[in-house]
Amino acid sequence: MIKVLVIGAGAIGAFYGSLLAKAGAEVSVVCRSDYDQVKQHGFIIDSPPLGRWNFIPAQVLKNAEDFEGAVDYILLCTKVIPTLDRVALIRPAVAENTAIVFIQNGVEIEQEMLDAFPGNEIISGLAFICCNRLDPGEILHLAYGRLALGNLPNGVSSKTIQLCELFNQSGIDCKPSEDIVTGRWQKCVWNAPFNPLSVLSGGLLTLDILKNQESFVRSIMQEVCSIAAASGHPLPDDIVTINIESTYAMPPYKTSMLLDYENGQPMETEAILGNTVRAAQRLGIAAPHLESVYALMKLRELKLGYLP
């Protein structure tokens, strides 16, 4: 039997966990928020398109260190955020052929895992999910799921298939990518607007700032796909578009930063605006209107406290 281990079984890593755990799959989870409800209950998933069930996890573990066993993947699913150090959390677990599989926001984030962990495979996943957290051990699917997943540098191995498989089998459309750090800057295209300026506006809807700020919105993703492309990876001409359109076509939805920010967490600001930015300095693009978010989200930040 295929044993997988979680790591950050927040709502994205309960969500695809309880997949595989439905597709056959032995899924043990680290959790430490929601360790002692997840420990007695396990998870409750309710999604309107996939229905409701309970997952009950093989293993509930506040630390990797403390999983009994070779795990063949790790699904790690944490927020990427300066204070979290993503290797030392997973390394515990890491075994001679354990596949690694980040399902994280953000770009620029690969050459980290890379050289933690020269041995093993990398495999990148990208999620296009709506899905929060409603209290310990609950999990609403609201929209989507569908997962691209690839190795690093890239291509894609007969375990990155294994896993894809095991995905289609659980009912989420799940594709093997062989450019899976092109894909990571195609979701930059929505997450770098809508993200912080969910936060920014007082924590509107991703609906609400689209009706009402769609000039800026566009602007914001184009800047990403001006970046994008001078860095090597150019996205398809119609992104924009695309996801304008799917945005109002999905239900009105809390973003993942909106819920950190109410809920007094750390937010990815750096992975998703921190990164592009930097990237944008580096290749000589002109991005004003990402780095004017940027600077306001880093004030919002100084003013919670995160910053020194």
Given for the second form:
There are 2 protein chains.
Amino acid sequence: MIKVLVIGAGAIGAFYGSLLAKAGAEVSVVCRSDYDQVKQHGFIIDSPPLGRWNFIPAQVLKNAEDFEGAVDYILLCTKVIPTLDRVALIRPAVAENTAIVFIQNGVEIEQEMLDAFPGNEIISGLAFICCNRLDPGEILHLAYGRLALGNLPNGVSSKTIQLCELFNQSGIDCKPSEDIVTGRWQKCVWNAPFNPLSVLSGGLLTLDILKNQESFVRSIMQEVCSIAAASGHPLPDDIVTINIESTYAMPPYKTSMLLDYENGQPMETEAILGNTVRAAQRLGIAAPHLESVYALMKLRELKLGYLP
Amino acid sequence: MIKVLVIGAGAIGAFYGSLLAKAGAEVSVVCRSDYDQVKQHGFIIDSPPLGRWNFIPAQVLKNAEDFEGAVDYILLCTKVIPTLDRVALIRPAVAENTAIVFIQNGVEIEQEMLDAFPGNEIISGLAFICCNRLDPGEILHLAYGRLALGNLPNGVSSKTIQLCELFNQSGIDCKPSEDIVTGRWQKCVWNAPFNPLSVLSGGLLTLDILKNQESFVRSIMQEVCSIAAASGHPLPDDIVTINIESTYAMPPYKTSMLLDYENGQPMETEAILGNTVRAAQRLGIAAPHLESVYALMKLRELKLGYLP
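For comparison with the form predicted on its own, produce the structure of the form predicted in complex with another copy of the chain.
Full assembly next; the chain just shown is listed first.
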């Protein structure tokens, strides 16, 4: 039986973990904030597309070091924020044959994992999903859900194929990606404008941002493309236009960064913007619009009491 | 006796109007929001540098068309915002020999005055002052107060000299400027970063902005310098450094735009940023940092319910 440990069982972690359990894996979770509720009752997953079910993890833990046994996969699903040490969080549960999968936002978040676990297979994952935690242990899957998984630095291993198959069996579209780092830059094309603009505008939805400042949004997207290309991950020529058109077509959307902002939670400013701007500086690419948005997010965070 | 009509007798208008009255001019005011209070009791001006006094205007009016007689000077001191028609506001009181003086923020706000009143002398004024309206009819002059006045398109007339002398008699430093348009760009070097950054950060004071994002502030200032130069108003080479150093030296300061924002009042986004960005576009100067800040201010205003 395939053993999985989900670390960071918020909305994303609990949802994808529950799908693997549905597909027959033995899934345990490390879950801090909702520990008591989940330990007693598991998770309720409410997914209009897939149904409503109760996910009872094999083990419910407060820390990865409490896990007993060895897992085939660690599924790391926390936010990527400077105050959270991703390596330290998973290290106690990494065994010889454990594949480390991270389903997380941001660019250039691979290297610390490769450096820390040179002997393990590392799989990078991208989730295209809209899914919220309603109450302790209660997850609402609103829409989408597609996953892309690929090995680092590139390619697709048999373990990645196996994981994709489990997800597909559970009803979610999960595709192996031969070049997942490029996929990560591709996702950043959308995230880099819409996430910070929703916060800095004071709470606008995607459609209002786009309708009023399309050319600004395009400038930011174009800079992400230039940085991606310079870092060896060129994106399709029409990627900006496709992102613009699909955002016009989708319902007005509240970004994850705006949700964090409104809930007083740390935002993924560094993973999405900081790493992008640093890549631009390292590679000598001009990115003045991204720099401006990043600087303003840092000022906003300073005002919120984040340390500089 | 020199006759003056102050239009827009908020903090700035009431303060400078009261100084002219002190120096012996006959000063009337158009003042809408505090009309009843001012009609009955005039203004109380509380100025730690200059004392505390009661300013009783010759006439207190709700509209310029109620003014009887002809004035030597109109002193226009409203904010510069798109919903306020500066020309229409003053037109009823403009007589043949009236000099139109505007003490207002922003760049490229001259042309509509020149176009509307080709037969009148037009004097552009810049105030370096910190001064607030506390209660109806009550003005607190906190610090500074220096004025610069110059004719449009340039030069200094005898009427400008006369007005400078009146201000100097009243205890305020007022210098004639041969090139006031350049002075306006010079002031914009400071306003263009600090005003919007204080708002978009959610309320930071000048020193916090500067200490944490000095290079971003410098980039914006440098773009203003390039636009000013391209428009025929080159600024001194060390202007950015001087602005940075003087802002480090001054007490942490809440910008006028932040005060407006916090009080739910319209902000001078167009006069300070919009006109600057439009000048850059017209002149073919790259100004991506200014463009970003302007776009974000427009999104912020949209969220506040301003029309796009």
